[in-house]
Amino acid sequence: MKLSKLSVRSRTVLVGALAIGGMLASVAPAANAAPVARATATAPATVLAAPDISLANVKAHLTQFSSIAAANGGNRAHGRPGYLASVNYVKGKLDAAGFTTSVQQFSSGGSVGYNLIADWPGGDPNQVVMAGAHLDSVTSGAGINDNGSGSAAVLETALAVSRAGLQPTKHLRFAWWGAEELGLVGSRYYTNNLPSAERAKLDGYLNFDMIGSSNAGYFVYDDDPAIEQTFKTYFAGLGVPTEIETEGDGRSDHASFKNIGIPVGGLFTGAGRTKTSAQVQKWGGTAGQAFDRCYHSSCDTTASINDTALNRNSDAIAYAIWELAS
């Protein structure tokens, strides 16, 4: 997540909703299920249920990031050989699972960035749910919460699709961003260069940057309320209580979004922010501390990650592509 704050508002955007009966298989969320990002004229009467991500997988994928980040000076900046590792990494692996990928080159302090799209084969052209997550460190360390956590996280669910041979109404797009460190840099290309036509054809952006804090609270952004009552629906499900997520507004990728007023939403579990006694008697942890105190320091590796969050975050995410994809 960047470290200064942006001020970004837009126009609020008008959402329909549908009752879909499908359940995920691995939770139990309320019978109604959430409401898609925008009512379709017509749609199927149950969706298949979303796959358990696989907690494993999504380590697996931050041992990886870790990895490369050990073997290129320590981080995976914009700029450091890192960087483009960690985008071939995650590019290999979606081009192995059928995806479409493309890579998007923009300059940056000097330096060439990097943005890796990914779509699948097939859904509604002129319906397009997104989901992405920035790809970029700090300069003074792995950034393995920030922001490999999301990272992984849509990785692996991307690869869930592809295992589930996964035919949705709508388009599905995931992307990685750059730069976003140095202030939403890599996002903003993308959408300040996106024709008009294209935007059109967005359904909706999710992000998730930080989902695996390791004195975790669970935040749900409330720029759309029916992506935010998608993931609402879910952890109410799990019996987790959400807050509003306020640290992070205007400071991760979705303002890209916002900005040209797409519907954004996602998820979150803090940064910098202490963690108040009223959050533990919801969410455990401990009072008083950050919810991340690895936060743009050195000491977020794989050991700051909080395996249940991050798990239930993962999970939340299938969730979430699988109703708003319907």
Contents of the next structure:
Amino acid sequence: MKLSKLSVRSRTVLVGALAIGGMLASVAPAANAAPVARATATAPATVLAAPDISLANVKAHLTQFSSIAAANGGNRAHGRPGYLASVNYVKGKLDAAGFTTSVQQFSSGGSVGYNLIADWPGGDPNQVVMAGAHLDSVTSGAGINDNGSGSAAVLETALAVSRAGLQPTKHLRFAWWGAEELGLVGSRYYTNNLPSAERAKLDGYLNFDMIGSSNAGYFVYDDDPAIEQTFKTYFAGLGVPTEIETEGDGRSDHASFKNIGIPVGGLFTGAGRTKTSAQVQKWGGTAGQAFDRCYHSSCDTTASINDTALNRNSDAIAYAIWELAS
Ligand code: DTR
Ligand code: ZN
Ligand code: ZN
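Could you drop in the structure for the form predicted together with ligand DTR? We only have the form predicted on its own so far.
Zooming out: every chain and molecule, the one shown earlier first.
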């Protein structure tokens, strides 16, 4: 079901049904799904390793976002047609993959905004693991790193869950936020309107905003120790050093969840701050230059993406989802 332009009204659509549904329906594994480990009377289910997330698939989503911006005035900003087209693109992929999707509407600056929520049927409805990314760009450009990168990586991880026919212990929910660039408006609307009984079910929220910066650093949010350790373990396995994220406390959608007491974590490759020589020793790149010299600029295009950083972070997201939901 494609969304068309709607009247400017602030209302919650379907999220109530989403919260009430409880997602108890099980889903038959896809025909080519990897065999799912099952607990037996004597042995607990072993946690299956997360699949590799295809960089090519993630970049194909970025190409779609780029085409959407080009066809809609050059951006995917809140209140502009490029944002709604981005929502419809992501929603179409998720609906086709068996997710239960809902669109939450809100109003900001006189325009209608949209959050896209996708639940993977199954898992304990009282233990929900969420992962999200803001889908809107600024008006100055296509927003491919900020935040097509996070949106595409979370989408491809969700599609990998479907392809694997994953049946995690916990319930998985994915989200793409509107109007983050206006001040976390979409994610704040979601958390402010989440009933307390639903808040209590949230075990954690993972946020991915700018994960393919051209002069990338590898930053891990240090808000929740367990989530932080999950990501650090992954990067240690790659032999990639990480630093704690200090540029953005409160500057992305994880803040909306932290503000209501939900454990949060996430990954970031840097925005306007300058990379130091010491960081170049760890990660390569260019000292004295911004991590993303195209931050909030018209040059935030597919040409500005660091493939290695995007690939590593996409795989880290899958690793964390498989680990934290088992
Ligand atoms: N506020 C984000 C960019 C940003 C800046 N610092 C951080 C730290 C962690 C995540 C994101 C960010 C934006 O412009 O969308
Ligand atoms: Zn931004
Ligand atoms: Zn962002």
